[in-house]
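One chain comes next, on its own, written out as C-alpha cells in the form predicted on its own.
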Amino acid sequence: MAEDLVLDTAIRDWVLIPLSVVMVLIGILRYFVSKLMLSSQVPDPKIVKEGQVIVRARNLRAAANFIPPKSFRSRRVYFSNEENGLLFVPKGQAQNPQAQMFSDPNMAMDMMKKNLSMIIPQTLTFAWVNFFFSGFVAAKIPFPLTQRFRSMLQNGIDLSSVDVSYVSSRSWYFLNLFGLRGLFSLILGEENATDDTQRMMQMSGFGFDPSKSLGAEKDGLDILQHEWALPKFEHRAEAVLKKLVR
C-alpha cells in the first residue's frame, strides 16, 4: 500500500525552487549564447524562389473559384506544365536535403553549434542534479495517478511503497526540461522560445525538401475541381435581399 510522506519545507527551499530557477536561467542563457554563435547567412536565391512559387500556388488553389475557368486553366498550365512548369521537378534534379545541408559548411557549422548549445548545458545540468539532488522527493502532484506514471515521475527512487503522485528531483528536472516552453514564450516571445523537443528533431537530420513541396502543390493543382463562383453571386444576393425584405 502506498504511504503518504510529509515533505520538509527545506526540500522546497533548497531543492525544488533552486532547481526550477536554475533551469529557467539556463534556458534563457542558452538562447542568447546560441544566438551569438549563429553566423549571418545569405539566403539562397533558388530556395527563396521555390518558396515564393509554393506560396503563389497555394494562393491560386485557395482563390481558384473567384477567377474564370479559362484563367484558372492557363494558370494551372503555367504552374503544372511538365515541360517548363514552375512546380514540375524532373526526377534527376531532385535534391537530397541532407546532402545539400552538409555541402554548405556554414549550415553544417550552425547545426553543430545548435547541437552543442543544447547538449553541453543539458549534460552539465543533469550531472549537477544527479550529484547534489539525487534521491530527493521534491514535490507532490495534487491529484491521483496510475502506476504507469511511476517510472516517469519517480526516476531515481526505487521504492514501490511511495505513492505515484510524488515527484523525485531527477524527474522534476526532466519535467522542467521539456515543459518550460510556455514560460520561455512569455519571457523571450513566441518566435524565440527554446524548445528542446524541436531541437532534438532537428538533430535527427530531417531537412526541408523543396522538391517534395513543389510536387505536393503540383498534385493539389492537378486534382482541383474548378467551379466559378461569380455567376452564383447574383442568386445569392437576390436570396439575401428577399430575406431582408420579408
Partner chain sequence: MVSKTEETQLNRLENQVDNGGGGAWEYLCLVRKLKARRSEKVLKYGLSILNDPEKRSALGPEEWTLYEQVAIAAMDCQCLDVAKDCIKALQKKFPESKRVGRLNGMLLEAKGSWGEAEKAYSSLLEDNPLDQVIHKRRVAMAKAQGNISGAIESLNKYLEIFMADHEAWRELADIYVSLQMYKQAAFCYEELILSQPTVPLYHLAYADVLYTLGGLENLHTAKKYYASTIDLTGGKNTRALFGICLCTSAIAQVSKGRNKEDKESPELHSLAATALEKDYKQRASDKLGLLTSALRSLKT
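Rigid core: the largest C-alpha set superposing within 1.5 Å between the two forms. Remember, it's a predicted structure, so these values are computed and weren't measured experimentally. Positions refer to the first chain, counted from 1. Compared with the form predicted together with its partner chain:
Residue 148 shows a C-alpha shift of 2 Å or greater between these two forms [criterion: core-superposed Cα displacement of 2 Å]. Superposed on the core, the two forms barely differ at residue 172: its CA moves less than 2 Å between these two forms. Relative to the superposed rigid core, residue 129 undergoes a CA displacement smaller than 2 Å between these two forms.
Having seen the form predicted on its own, could you give me the form predicted together with its partner chain?
So it's only the chain below, everything else dropped.
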C-alpha cells in the first residue's frame, strides 16, 4: 500500500538527532580512550627488513627501464636467487601468519584490545537503541526497497502492511555507524580508532603476510622484461636542444 504516513516531528527531535549525537560522542570517547591505552609496539627487525626489501624490489620493478640491462640483471639475480636471494622463501618455511600472530603475546594482546574497544561500545549502543527506540517507525527512506529488507529494517514494527521504506531506528543506527566515519575523519583527523569498517575489512584478511608479498614481488620481478629506456632519451635530448637553440 502506497499511502503516505505522516510521521510526528517529535520523532525527529527525540530520536534521530539524539541518536546521532550520542554516536558522535561515543566515537570521540573511544578515540581518547584508545589514545590512553596506546602501547608502544617494538617493531620486529625481521618484519622491518622485509618491508624495506619489498619497497626496494618494488622500486626496481617500477624503474627498471632506467638502469643499464647488466645492472638490472644482476639485481634480479640478487633478489630471486634460488639459494640466498632476498625474496626467496622456501616452501616449508612460509610461516602460517595466523599461528605466528597468536604465539606472539604482544600482538595477541594488541589485537584483543583493538577488538574489544570496537565490539563493546557497538554492542552497548545497539542494546540501548533496541531497548529505548523500538516499536515505532522512525524514518522514511527516500527510495523504494524490496520486501526482503523488511526483516532487517523494520524489526520493531509488527505490521506487515507498512511500506518497507518506513524503517525503525535500528536502521538509523546502522546508517550512522557507517556514515559517521567521514565526520570523524574531519573532526579527529586521519587515523582515528573509530574506523570500524576498515578494521572489519582488515580482520578478514589476517594482517601483514610477509611471505606471500615477498613471493608476489619475486614473481613480478621474474616476468619483467627489461627494455632500456635510455637510448630513447638521446633522441629526446636532441629534440629539446633543437628547440632551445632555435
